[in-house]
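Let's start with one chain on its own, the form predicted on its own, as C-alpha coordinates.
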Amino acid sequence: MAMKTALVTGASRGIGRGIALELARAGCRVAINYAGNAAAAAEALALVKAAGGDGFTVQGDVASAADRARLVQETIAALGRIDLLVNNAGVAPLVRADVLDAGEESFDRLYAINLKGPYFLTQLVAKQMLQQSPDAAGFRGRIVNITSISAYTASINRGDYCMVKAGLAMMTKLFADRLANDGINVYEIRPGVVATDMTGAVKDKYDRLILREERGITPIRRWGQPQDVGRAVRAIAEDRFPFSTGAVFDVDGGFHLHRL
(Lines of atoms letter the chains of each structure in order from A and count residues from 1; the text may use other names and numbers.)
(Lines give C-alpha, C1' and ligand atoms only; values in the text may rest on other atoms or scores of the structure.)
Protein backbone atom coordinates (compact mmCIF):
# COMPACT_ATOMS: atom_id res chain seq x y z
CA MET A 1 0.00 0.00 0.00
CA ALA A 2 1.21 3.50 -0.78
CA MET A 3 2.00 5.70 2.20
CA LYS A 4 -1.36 7.15 3.23
CA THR A 5 -2.22 9.91 5.64
CA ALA A 6 -4.73 9.74 8.48
CA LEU A 7 -6.19 12.13 11.04
CA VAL A 8 -7.30 10.23 14.14
CA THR A 9 -9.10 12.22 16.81
CA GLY A 10 -8.60 11.26 20.44
CA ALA A 11 -5.55 9.20 19.44
CA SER A 12 -3.35 9.68 22.48
CA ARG A 13 -4.87 6.82 24.50
CA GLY A 14 -7.28 3.92 24.43
CA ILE A 15 -9.04 2.96 21.22
CA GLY A 16 -7.59 5.94 19.36
CA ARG A 17 -4.05 4.87 20.16
CA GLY A 18 -4.86 1.32 19.09
CA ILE A 19 -6.11 2.68 15.77
CA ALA A 20 -3.04 4.86 15.27
CA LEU A 21 -0.72 1.92 15.91
CA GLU A 22 -2.47 -0.37 13.43
CA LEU A 23 -2.39 2.38 10.81
CA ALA A 24 1.32 2.79 11.51
CA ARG A 25 1.84 -0.93 10.92
CA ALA A 26 0.21 -0.36 7.52
CA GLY A 27 2.79 2.35 6.83
CA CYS A 28 0.53 5.36 7.37
CA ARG A 29 1.49 8.82 8.49
CA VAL A 30 -0.83 9.73 11.34
CA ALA A 31 -1.95 13.04 12.79
CA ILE A 32 -2.43 12.15 16.45
CA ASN A 33 -5.05 14.48 17.86
CA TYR A 34 -5.37 14.99 21.60
CA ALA A 35 -7.37 17.38 23.75
CA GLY A 36 -5.17 17.88 26.82
CA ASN A 37 -2.69 15.09 27.54
CA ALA A 38 0.41 16.10 25.56
CA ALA A 39 2.58 13.47 27.27
CA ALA A 40 0.24 10.64 26.24
CA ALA A 41 0.16 11.98 22.68
CA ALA A 42 3.96 12.10 22.54
CA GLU A 43 4.09 8.53 23.80
CA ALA A 44 1.59 7.48 21.14
CA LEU A 45 3.69 9.15 18.43
CA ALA A 46 6.81 7.32 19.62
CA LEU A 47 4.91 4.03 19.40
CA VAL A 48 3.63 4.92 15.92
CA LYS A 49 7.19 5.51 14.72
CA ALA A 50 8.41 2.32 16.35
CA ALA A 51 5.65 0.43 14.53
CA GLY A 52 6.89 1.64 11.15
CA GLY A 53 4.72 4.68 10.62
CA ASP A 54 5.27 8.39 11.00
CA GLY A 55 3.27 11.44 11.97
CA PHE A 56 2.91 14.28 14.41
CA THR A 57 0.77 15.34 17.37
CA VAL A 58 -1.84 18.06 17.14
CA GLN A 59 -3.77 19.50 20.06
CA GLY A 60 -7.40 20.37 19.58
CA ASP A 61 -10.82 20.05 21.15
CA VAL A 62 -13.26 18.74 18.55
CA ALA A 63 -16.07 20.61 20.32
CA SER A 64 -14.42 23.91 19.30
CA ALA A 65 -14.98 25.27 15.79
CA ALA A 66 -11.66 27.09 15.85
CA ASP A 67 -9.83 23.96 16.95
CA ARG A 68 -11.50 21.87 14.26
CA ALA A 69 -10.37 24.29 11.57
CA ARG A 70 -6.85 24.27 12.98
CA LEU A 71 -6.76 20.45 13.10
CA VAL A 72 -7.44 20.30 9.38
CA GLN A 73 -5.05 23.12 8.55
CA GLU A 74 -2.17 21.67 10.56
CA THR A 75 -2.73 18.18 9.19
CA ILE A 76 -2.66 19.44 5.60
CA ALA A 77 0.44 21.52 6.35
CA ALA A 78 2.26 18.53 7.84
CA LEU A 79 0.99 15.65 5.69
CA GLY A 80 -0.13 17.29 2.44
CA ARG A 81 -3.55 15.61 2.28
CA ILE A 82 -5.98 13.60 4.37
CA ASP A 83 -6.70 10.14 3.00
CA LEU A 84 -8.49 8.91 6.10
CA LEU A 85 -10.41 10.64 8.88
CA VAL A 86 -11.20 8.60 11.99
CA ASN A 87 -13.74 10.25 14.28
CA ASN A 88 -12.80 8.53 17.52
CA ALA A 89 -12.65 11.27 20.18
CA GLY A 90 -15.40 10.94 22.73
CA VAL A 91 -16.18 11.18 26.41
CA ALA A 92 -18.40 9.35 28.88
CA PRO A 93 -20.84 11.12 31.22
CA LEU A 94 -19.17 12.64 34.26
CA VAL A 95 -22.05 11.30 36.36
CA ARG A 96 -24.36 8.43 35.49
CA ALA A 97 -27.95 9.45 36.10
CA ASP A 98 -31.34 7.88 35.53
CA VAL A 99 -33.07 9.31 32.45
CA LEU A 100 -35.74 10.78 34.75
CA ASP A 101 -33.12 12.74 36.68
CA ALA A 102 -30.37 13.50 34.14
CA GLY A 103 -29.47 17.15 33.67
CA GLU A 104 -28.78 19.30 30.64
CA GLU A 105 -25.14 20.04 31.47
CA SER A 106 -24.03 16.45 30.88
CA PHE A 107 -26.18 16.17 27.76
CA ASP A 108 -24.75 19.37 26.27
CA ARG A 109 -21.17 18.26 27.00
CA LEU A 110 -21.60 14.88 25.34
CA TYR A 111 -23.48 16.34 22.39
CA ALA A 112 -20.73 18.92 21.76
CA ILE A 113 -17.82 16.46 21.92
CA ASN A 114 -19.31 13.17 20.72
CA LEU A 115 -21.66 14.34 17.95
CA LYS A 116 -21.52 18.01 17.01
CA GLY A 117 -17.71 17.97 16.90
CA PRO A 118 -17.42 14.92 14.60
CA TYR A 119 -20.25 16.21 12.38
CA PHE A 120 -18.61 19.52 11.62
CA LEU A 121 -15.08 18.10 11.50
CA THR A 122 -16.30 15.61 8.90
CA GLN A 123 -17.82 18.47 6.96
CA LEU A 124 -14.46 20.27 6.89
CA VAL A 125 -12.45 17.18 6.01
CA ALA A 126 -14.90 16.10 3.32
CA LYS A 127 -14.51 19.47 1.62
CA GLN A 128 -10.74 19.04 1.77
CA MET A 129 -11.01 15.55 0.32
CA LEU A 130 -13.14 16.83 -2.54
CA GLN A 131 -10.22 19.06 -3.55
CA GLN A 132 -7.76 16.15 -3.57
CA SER A 133 -6.86 14.17 -6.65
CA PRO A 134 -8.07 10.55 -6.56
CA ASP A 135 -5.62 7.81 -5.60
CA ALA A 136 -4.85 4.79 -7.78
CA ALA A 137 -8.12 3.13 -6.76
CA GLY A 138 -10.17 6.23 -7.57
CA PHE A 139 -10.73 7.34 -3.98
CA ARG A 140 -10.37 10.86 -2.67
CA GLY A 141 -10.68 9.71 0.90
CA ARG A 142 -12.31 7.50 3.50
CA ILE A 143 -14.09 8.42 6.73
CA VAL A 144 -14.59 6.14 9.73
CA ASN A 145 -16.86 6.90 12.67
CA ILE A 146 -16.22 5.01 15.90
CA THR A 147 -19.59 4.59 17.58
CA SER A 148 -20.54 1.97 20.18
CA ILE A 149 -22.95 -0.81 20.97
CA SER A 150 -24.66 2.02 22.87
CA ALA A 151 -25.94 3.25 19.49
CA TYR A 152 -28.69 0.63 19.82
CA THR A 153 -28.43 -0.68 23.40
CA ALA A 154 -30.42 1.17 26.05
CA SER A 155 -28.54 2.13 29.22
CA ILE A 156 -31.02 4.09 31.29
CA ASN A 157 -28.33 5.57 33.55
CA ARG A 158 -26.44 7.14 30.64
CA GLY A 159 -29.07 8.02 28.12
CA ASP A 160 -27.12 11.02 26.87
CA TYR A 161 -24.25 8.77 25.77
CA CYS A 162 -26.60 6.37 23.99
CA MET A 163 -28.36 9.18 22.16
CA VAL A 164 -25.22 10.83 20.80
CA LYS A 165 -23.81 7.48 19.65
CA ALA A 166 -27.09 6.77 17.86
CA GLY A 167 -26.77 10.18 16.24
CA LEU A 168 -23.26 9.35 15.07
CA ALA A 169 -24.61 6.17 13.48
CA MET A 170 -27.09 8.22 11.45
CA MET A 171 -24.33 10.69 10.59
CA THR A 172 -22.47 7.81 8.95
CA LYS A 173 -25.42 7.12 6.67
CA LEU A 174 -25.86 10.78 5.76
CA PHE A 175 -22.26 11.38 4.75
CA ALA A 176 -22.02 8.00 3.03
CA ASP A 177 -24.98 8.90 0.83
CA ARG A 178 -23.71 12.42 0.11
CA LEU A 179 -20.12 11.50 -0.73
CA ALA A 180 -20.32 8.11 -2.47
CA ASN A 181 -20.34 9.61 -5.95
CA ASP A 182 -17.30 11.73 -5.11
CA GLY A 183 -14.95 8.85 -4.34
CA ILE A 184 -15.29 9.09 -0.56
CA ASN A 185 -16.55 6.05 1.35
CA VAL A 186 -17.84 6.34 4.92
CA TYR A 187 -17.95 3.54 7.49
CA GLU A 188 -19.13 2.96 11.05
CA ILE A 189 -17.30 0.75 13.52
CA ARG A 190 -19.22 -0.28 16.65
CA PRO A 191 -16.93 -1.43 19.46
CA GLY A 192 -18.31 -3.44 22.33
CA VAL A 193 -16.80 -3.62 25.80
CA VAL A 194 -13.20 -2.55 25.25
CA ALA A 195 -10.51 -2.27 27.92
CA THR A 196 -9.72 1.46 28.13
CA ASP A 197 -9.58 4.22 30.72
CA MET A 198 -13.29 4.85 30.07
CA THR A 199 -14.31 1.32 31.07
CA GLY A 200 -11.80 0.99 33.90
CA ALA A 201 -14.27 2.28 36.47
CA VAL A 202 -16.72 -0.54 35.69
CA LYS A 203 -14.18 -3.33 35.17
CA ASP A 204 -15.56 -5.58 37.93
CA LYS A 205 -19.08 -5.31 36.54
CA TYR A 206 -18.05 -6.32 33.03
CA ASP A 207 -15.70 -9.03 34.26
CA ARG A 208 -18.77 -10.67 35.79
CA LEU A 209 -20.94 -10.14 32.74
CA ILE A 210 -18.37 -11.44 30.26
CA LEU A 211 -16.81 -14.27 32.26
CA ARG A 212 -19.70 -15.60 34.34
CA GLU A 213 -20.05 -19.38 34.29
CA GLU A 214 -23.32 -19.45 32.37
CA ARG A 215 -23.61 -17.54 29.12
CA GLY A 216 -21.77 -14.25 29.17
CA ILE A 217 -23.04 -11.15 27.39
CA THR A 218 -20.65 -11.87 24.50
CA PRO A 219 -20.19 -15.20 22.69
CA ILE A 220 -16.46 -14.44 22.47
CA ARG A 221 -15.75 -14.42 26.17
CA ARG A 222 -13.07 -11.81 26.63
CA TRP A 223 -12.69 -8.06 26.80
CA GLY A 224 -12.13 -6.24 23.55
CA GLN A 225 -8.76 -4.56 23.11
CA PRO A 226 -7.96 -1.28 21.33
CA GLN A 227 -6.06 -3.19 18.64
CA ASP A 228 -9.24 -5.10 17.78
CA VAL A 229 -10.82 -1.83 16.67
CA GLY A 230 -7.52 -0.73 15.13
CA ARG A 231 -7.42 -3.76 12.88
CA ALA A 232 -10.87 -2.99 11.53
CA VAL A 233 -9.82 0.58 10.70
CA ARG A 234 -6.62 -0.71 9.12
CA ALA A 235 -8.65 -2.98 6.82
CA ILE A 236 -10.55 0.09 5.61
CA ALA A 237 -7.32 2.05 5.13
CA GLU A 238 -6.00 -0.83 3.05
CA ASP A 239 -9.05 -0.65 0.76
CA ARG A 240 -10.48 -4.04 1.75
CA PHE A 241 -14.04 -2.75 1.30
CA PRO A 242 -14.07 -0.65 -1.88
CA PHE A 243 -17.67 -1.58 -2.76
CA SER A 244 -19.07 -0.77 0.69
CA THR A 245 -20.16 2.55 2.12
CA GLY A 246 -22.40 3.34 5.05
CA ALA A 247 -21.50 -0.14 6.32
CA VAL A 248 -21.48 -1.01 10.02
CA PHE A 249 -18.72 -3.25 11.38
CA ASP A 250 -19.44 -4.80 14.77
CA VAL A 251 -16.24 -5.24 16.79
CA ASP A 252 -17.98 -6.46 19.91
CA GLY A 253 -17.27 -10.13 20.55
CA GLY A 254 -20.68 -11.01 19.11
CA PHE A 255 -22.65 -8.81 21.53
CA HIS A 256 -25.02 -7.78 18.72
CA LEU A 257 -26.29 -11.34 18.21
CA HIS A 258 -29.81 -12.08 19.42
CA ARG A 259 -29.50 -15.30 21.41
CA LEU A 260 -31.90 -17.65 23.19
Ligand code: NAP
The other form holds:
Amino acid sequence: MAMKTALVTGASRGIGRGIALELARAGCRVAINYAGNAAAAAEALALVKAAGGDGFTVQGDVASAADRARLVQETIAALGRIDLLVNNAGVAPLVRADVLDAGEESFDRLYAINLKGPYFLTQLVAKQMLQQSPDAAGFRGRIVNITSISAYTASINRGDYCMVKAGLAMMTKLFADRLANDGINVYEIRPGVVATDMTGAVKDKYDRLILREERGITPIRRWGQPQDVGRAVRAIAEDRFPFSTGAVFDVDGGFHLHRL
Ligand code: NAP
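To complete the pair, please output the form predicted in complex with this ligand; the form predicted on its own was given just before.
Following is the full complex, with the preceding chain placed first.
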Protein backbone atom coordinates (compact mmCIF):
# COMPACT_ATOMS: atom_id res chain seq x y z
CA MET A 1 0.00 0.00 0.00
CA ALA A 2 1.37 3.44 -0.88
CA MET A 3 2.16 5.95 1.84
CA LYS A 4 -0.45 8.68 2.18
CA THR A 5 1.22 11.12 4.57
CA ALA A 6 4.83 12.19 4.94
CA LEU A 7 6.97 14.45 7.10
CA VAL A 8 10.03 15.71 5.23
CA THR A 9 12.56 17.72 7.23
CA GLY A 10 14.32 20.53 5.41
CA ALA A 11 11.83 20.44 2.56
CA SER A 12 11.82 24.16 1.79
CA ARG A 13 14.80 23.98 -0.55
CA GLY A 14 17.16 21.65 -2.38
CA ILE A 15 16.90 17.89 -2.03
CA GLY A 16 14.06 18.06 0.53
CA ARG A 17 11.97 20.13 -1.84
CA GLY A 18 12.67 17.61 -4.62
CA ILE A 19 11.53 14.82 -2.30
CA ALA A 20 8.35 16.68 -1.31
CA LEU A 21 7.49 17.23 -4.96
CA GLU A 22 7.92 13.60 -5.93
CA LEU A 23 5.89 12.49 -2.91
CA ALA A 24 3.14 14.90 -3.95
CA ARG A 25 3.18 13.33 -7.41
CA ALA A 26 2.73 9.95 -5.69
CA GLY A 27 -0.38 11.24 -3.92
CA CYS A 28 1.19 11.88 -0.50
CA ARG A 29 0.15 14.79 1.70
CA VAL A 30 3.40 16.35 2.85
CA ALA A 31 4.50 18.24 5.95
CA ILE A 32 7.14 20.63 4.59
CA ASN A 33 9.50 21.37 7.46
CA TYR A 34 11.94 24.27 7.35
CA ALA A 35 14.27 26.00 9.80
CA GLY A 36 14.01 29.72 9.00
CA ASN A 37 13.25 30.32 5.35
CA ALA A 38 9.45 30.68 5.37
CA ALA A 39 9.36 32.14 1.87
CA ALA A 40 11.16 29.12 0.41
CA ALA A 41 8.83 26.78 2.30
CA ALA A 42 5.78 28.62 0.93
CA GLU A 43 7.24 28.29 -2.56
CA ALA A 44 7.79 24.55 -2.03
CA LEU A 45 4.16 24.18 -0.89
CA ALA A 46 2.94 26.08 -3.96
CA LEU A 47 4.94 23.67 -6.17
CA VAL A 48 3.52 20.68 -4.29
CA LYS A 49 0.01 21.98 -4.93
CA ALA A 50 0.79 22.73 -8.57
CA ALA A 51 1.92 19.09 -8.89
CA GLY A 52 -1.56 18.05 -7.77
CA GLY A 53 -0.58 17.29 -4.19
CA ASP A 54 -1.33 18.84 -0.85
CA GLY A 55 0.44 19.61 2.39
CA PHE A 56 1.42 22.37 4.77
CA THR A 57 4.55 24.13 5.97
CA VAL A 58 5.86 23.75 9.49
CA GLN A 59 8.78 25.64 11.01
CA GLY A 60 11.02 23.69 13.36
CA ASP A 61 14.71 23.38 14.13
CA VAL A 62 15.47 19.65 14.21
CA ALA A 63 18.31 20.36 16.66
CA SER A 64 15.79 21.57 19.28
CA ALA A 65 13.91 19.04 21.43
CA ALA A 66 10.95 21.40 21.88
CA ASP A 67 10.76 22.03 18.14
CA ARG A 68 10.89 18.31 17.35
CA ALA A 69 7.98 17.62 19.70
CA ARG A 70 5.96 20.47 18.17
CA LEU A 71 6.86 19.31 14.66
CA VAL A 72 5.37 15.88 15.31
CA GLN A 73 2.30 17.32 17.09
CA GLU A 74 1.55 19.77 14.28
CA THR A 75 2.03 17.09 11.65
CA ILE A 76 -0.36 14.73 13.40
CA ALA A 77 -2.86 17.56 13.88
CA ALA A 78 -2.76 18.35 10.17
CA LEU A 79 -2.31 14.91 8.57
CA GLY A 80 -3.75 12.52 11.17
CA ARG A 81 -0.82 10.10 10.97
CA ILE A 82 2.75 9.86 9.66
CA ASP A 83 3.27 7.05 7.16
CA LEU A 84 6.70 8.22 6.07
CA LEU A 85 9.42 10.20 7.83
CA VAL A 86 12.26 11.56 5.71
CA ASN A 87 15.22 12.81 7.74
CA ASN A 88 16.64 15.13 5.12
CA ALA A 89 17.45 18.41 6.91
CA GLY A 90 21.17 18.94 7.13
CA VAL A 91 23.86 21.54 6.94
CA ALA A 92 27.45 21.74 5.73
CA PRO A 93 30.23 23.25 7.84
CA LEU A 94 30.16 27.06 7.76
CA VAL A 95 33.92 26.99 7.22
CA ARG A 96 35.88 24.07 5.83
CA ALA A 97 38.86 23.38 8.08
CA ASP A 98 41.61 20.77 8.08
CA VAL A 99 41.03 17.96 10.58
CA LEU A 100 44.13 19.15 12.45
CA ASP A 101 42.59 22.57 13.05
CA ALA A 102 38.79 22.17 12.92
CA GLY A 103 36.97 23.63 15.93
CA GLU A 104 34.44 22.28 18.39
CA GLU A 105 31.79 24.86 17.51
CA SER A 106 31.43 23.49 13.98
CA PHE A 107 31.48 19.92 15.26
CA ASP A 108 28.72 20.64 17.82
CA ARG A 109 26.56 22.40 15.21
CA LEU A 110 26.81 19.57 12.68
CA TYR A 111 26.31 16.94 15.33
CA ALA A 112 23.17 18.66 16.65
CA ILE A 113 21.49 19.26 13.28
CA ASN A 114 22.69 16.33 11.17
CA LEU A 115 22.74 13.49 13.70
CA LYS A 116 21.25 14.18 17.13
CA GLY A 117 18.20 15.88 15.59
CA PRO A 118 17.32 12.99 13.24
CA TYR A 119 18.01 10.43 15.97
CA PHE A 120 15.58 11.91 18.47
CA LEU A 121 13.04 12.89 15.83
CA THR A 122 13.07 9.28 14.64
CA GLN A 123 12.46 8.13 18.22
CA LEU A 124 9.39 10.37 18.45
CA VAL A 125 8.01 9.46 15.06
CA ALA A 126 8.68 5.74 15.48
CA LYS A 127 6.68 5.79 18.71
CA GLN A 128 3.88 7.58 16.87
CA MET A 129 4.01 4.99 14.07
CA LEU A 130 3.86 2.16 16.60
CA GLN A 131 0.49 3.50 17.74
CA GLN A 132 -0.84 3.66 14.18
CA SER A 133 -2.98 0.86 12.84
CA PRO A 134 -1.11 -1.28 10.29
CA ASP A 135 -2.14 -1.54 6.66
CA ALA A 136 -3.30 -4.80 5.04
CA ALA A 137 0.31 -5.97 4.69
CA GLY A 138 1.06 -5.23 8.35
CA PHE A 139 3.04 -2.04 7.75
CA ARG A 140 2.86 0.92 10.10
CA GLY A 141 5.32 3.25 8.39
CA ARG A 142 8.61 3.87 6.67
CA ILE A 143 11.65 5.95 7.62
CA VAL A 144 14.26 7.27 5.20
CA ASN A 145 17.56 8.87 6.20
CA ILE A 146 19.36 11.08 3.70
CA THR A 147 23.04 10.56 4.37
CA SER A 148 25.77 11.25 1.81
CA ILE A 149 28.72 9.74 0.00
CA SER A 150 30.54 11.49 2.87
CA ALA A 151 29.36 8.65 5.13
CA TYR A 152 32.28 6.61 3.72
CA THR A 153 34.42 9.12 1.79
CA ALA A 154 37.17 10.95 3.68
CA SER A 155 37.24 14.70 3.06
CA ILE A 156 39.95 16.02 5.35
CA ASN A 157 38.67 19.60 5.23
CA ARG A 158 35.20 18.72 6.58
CA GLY A 159 35.77 15.75 8.83
CA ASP A 160 32.92 16.80 11.13
CA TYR A 161 30.42 16.46 8.27
CA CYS A 162 31.82 13.05 7.26
CA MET A 163 31.66 11.72 10.82
CA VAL A 164 28.06 12.73 11.46
CA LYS A 165 26.96 11.28 8.12
CA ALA A 166 28.70 8.01 9.02
CA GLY A 167 26.76 8.15 12.30
CA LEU A 168 23.50 8.63 10.42
CA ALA A 169 24.32 5.55 8.35
CA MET A 170 24.68 3.54 11.58
CA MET A 171 21.44 5.05 12.86
CA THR A 172 19.67 3.53 9.84
CA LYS A 173 20.89 0.06 10.80
CA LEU A 174 19.89 0.51 14.44
CA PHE A 175 16.32 1.58 13.78
CA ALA A 176 15.95 -0.91 10.92
CA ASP A 177 16.79 -3.75 13.28
CA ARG A 178 14.71 -2.39 16.17
CA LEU A 179 11.57 -1.73 14.13
CA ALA A 180 11.52 -4.56 11.59
CA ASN A 181 9.12 -6.69 13.58
CA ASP A 182 6.83 -3.73 14.16
CA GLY A 183 6.02 -3.15 10.50
CA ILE A 184 8.39 -0.23 10.02
CA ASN A 185 11.14 -0.45 7.39
CA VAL A 186 14.07 1.96 7.52
CA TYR A 187 16.21 2.96 4.54
CA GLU A 188 19.30 5.02 3.84
CA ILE A 189 19.69 7.08 0.70
CA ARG A 190 23.23 8.26 -0.09
CA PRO A 191 23.20 11.16 -2.53
CA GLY A 192 26.32 12.07 -4.45
CA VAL A 193 26.98 15.62 -5.59
CA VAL A 194 23.61 17.30 -6.03
CA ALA A 195 22.96 20.81 -7.36
CA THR A 196 21.51 22.76 -4.41
CA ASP A 197 22.34 25.84 -2.34
CA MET A 198 24.62 23.61 -0.25
CA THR A 199 26.93 22.85 -3.16
CA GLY A 200 26.56 26.32 -4.74
CA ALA A 201 29.66 27.55 -2.94
CA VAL A 202 31.80 24.80 -4.45
CA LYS A 203 30.21 24.69 -7.89
CA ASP A 204 33.40 25.36 -9.87
CA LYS A 205 35.27 22.61 -8.07
CA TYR A 206 32.58 20.02 -8.84
CA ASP A 207 32.07 21.27 -12.40
CA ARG A 208 35.74 20.44 -12.91
CA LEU A 209 35.64 17.10 -11.08
CA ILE A 210 32.45 15.87 -12.74
CA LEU A 211 32.42 17.45 -16.18
CA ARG A 212 35.83 18.68 -17.23
CA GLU A 213 38.30 16.04 -16.20
CA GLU A 214 38.91 13.28 -18.72
CA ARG A 215 37.55 10.65 -16.36
CA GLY A 216 35.38 12.45 -13.87
CA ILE A 217 34.60 11.38 -10.29
CA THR A 218 31.25 9.95 -11.41
CA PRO A 219 30.78 7.42 -14.23
CA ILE A 220 27.50 9.21 -15.03
CA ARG A 221 28.92 12.60 -15.97
CA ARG A 222 26.41 15.07 -14.68
CA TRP A 223 25.39 16.76 -11.45
CA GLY A 224 22.69 15.04 -9.44
CA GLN A 225 19.40 16.87 -9.19
CA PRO A 226 17.01 17.00 -6.21
CA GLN A 227 14.52 15.05 -8.31
CA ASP A 228 16.98 12.13 -8.57
CA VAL A 229 16.78 11.72 -4.79
CA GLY A 230 13.05 12.48 -4.80
CA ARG A 231 12.40 9.60 -7.18
CA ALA A 232 14.23 7.16 -4.92
CA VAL A 233 12.17 8.28 -1.92
CA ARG A 234 9.03 8.04 -4.02
CA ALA A 235 9.80 4.41 -4.85
CA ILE A 236 9.97 3.72 -1.10
CA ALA A 237 6.74 5.65 -0.53
CA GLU A 238 5.11 3.52 -3.21
CA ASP A 239 6.23 0.51 -1.21
CA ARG A 240 8.51 -1.01 -3.84
CA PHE A 241 10.85 -2.56 -1.26
CA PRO A 242 8.69 -4.34 1.32
CA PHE A 243 11.30 -7.07 1.92
CA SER A 244 14.22 -4.65 2.36
CA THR A 245 15.18 -2.80 5.50
CA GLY A 246 18.45 -1.17 6.51
CA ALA A 247 19.14 -1.01 2.77
CA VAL A 248 21.42 1.64 1.28
CA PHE A 249 20.50 3.29 -2.01
CA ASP A 250 23.37 5.05 -3.78
CA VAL A 251 21.93 7.96 -5.74
CA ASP A 252 25.31 9.23 -6.84
CA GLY A 253 25.92 8.76 -10.57
CA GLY A 254 28.04 5.71 -9.72
CA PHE A 255 30.46 7.63 -7.47
CA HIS A 256 30.71 4.68 -5.08
CA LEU A 257 32.27 2.37 -7.67
CA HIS A 258 35.95 1.59 -7.23
CA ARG A 259 37.46 2.14 -10.65
CA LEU A 260 40.79 1.49 -12.27
P1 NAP B 1 20.20 22.90 1.26
O2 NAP B 1 19.91 23.21 -0.17
O3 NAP B 1 21.16 23.74 2.00
O4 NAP B 1 18.80 22.84 2.06
C5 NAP B 1 18.83 22.55 3.42
C6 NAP B 1 17.42 22.34 3.93
O7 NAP B 1 17.49 21.94 5.31
C8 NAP B 1 16.59 23.62 3.90
O9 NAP B 1 15.26 23.26 3.66
C10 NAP B 1 16.77 24.17 5.32
O11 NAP B 1 15.67 24.98 5.76
C12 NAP B 1 16.79 22.86 6.11
N13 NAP B 1 17.44 22.98 7.41
C14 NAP B 1 18.71 23.40 7.69
N15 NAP B 1 18.94 23.35 9.01
C16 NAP B 1 17.80 22.90 9.58
C17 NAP B 1 17.39 22.65 10.91
N18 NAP B 1 18.23 22.88 11.95
N19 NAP B 1 16.14 22.19 11.15
C20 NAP B 1 15.28 21.97 10.12
N21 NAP B 1 15.61 22.20 8.84
C22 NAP B 1 16.84 22.64 8.57
O23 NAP B 1 20.77 21.41 1.41
P24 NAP B 1 20.64 20.14 0.43
O25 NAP B 1 21.82 20.14 -0.46
O26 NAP B 1 19.28 20.08 -0.16
O27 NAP B 1 20.87 18.96 1.48
C28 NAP B 1 19.80 18.22 2.02
C29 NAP B 1 20.35 16.98 2.70
O30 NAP B 1 21.06 16.20 1.74
C31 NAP B 1 21.36 17.29 3.81
O32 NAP B 1 21.21 16.37 4.86
C33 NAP B 1 22.70 17.11 3.13
O34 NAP B 1 23.71 16.78 4.06
C35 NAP B 1 22.38 15.96 2.20
N36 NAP B 1 23.25 15.83 1.04
C37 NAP B 1 23.41 16.85 0.15
C38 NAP B 1 24.24 16.67 -0.95
C39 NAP B 1 24.45 17.73 -2.00
O40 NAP B 1 25.32 17.55 -2.85
N41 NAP B 1 23.68 18.81 -2.03
C42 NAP B 1 24.92 15.46 -1.12
C43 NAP B 1 24.75 14.44 -0.19
C44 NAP B 1 23.90 14.63 0.88
P45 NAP B 1 15.65 26.60 5.48
O46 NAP B 1 15.27 26.76 4.03
O47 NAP B 1 14.61 27.12 6.41
O48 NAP B 1 17.03 27.10 5.76
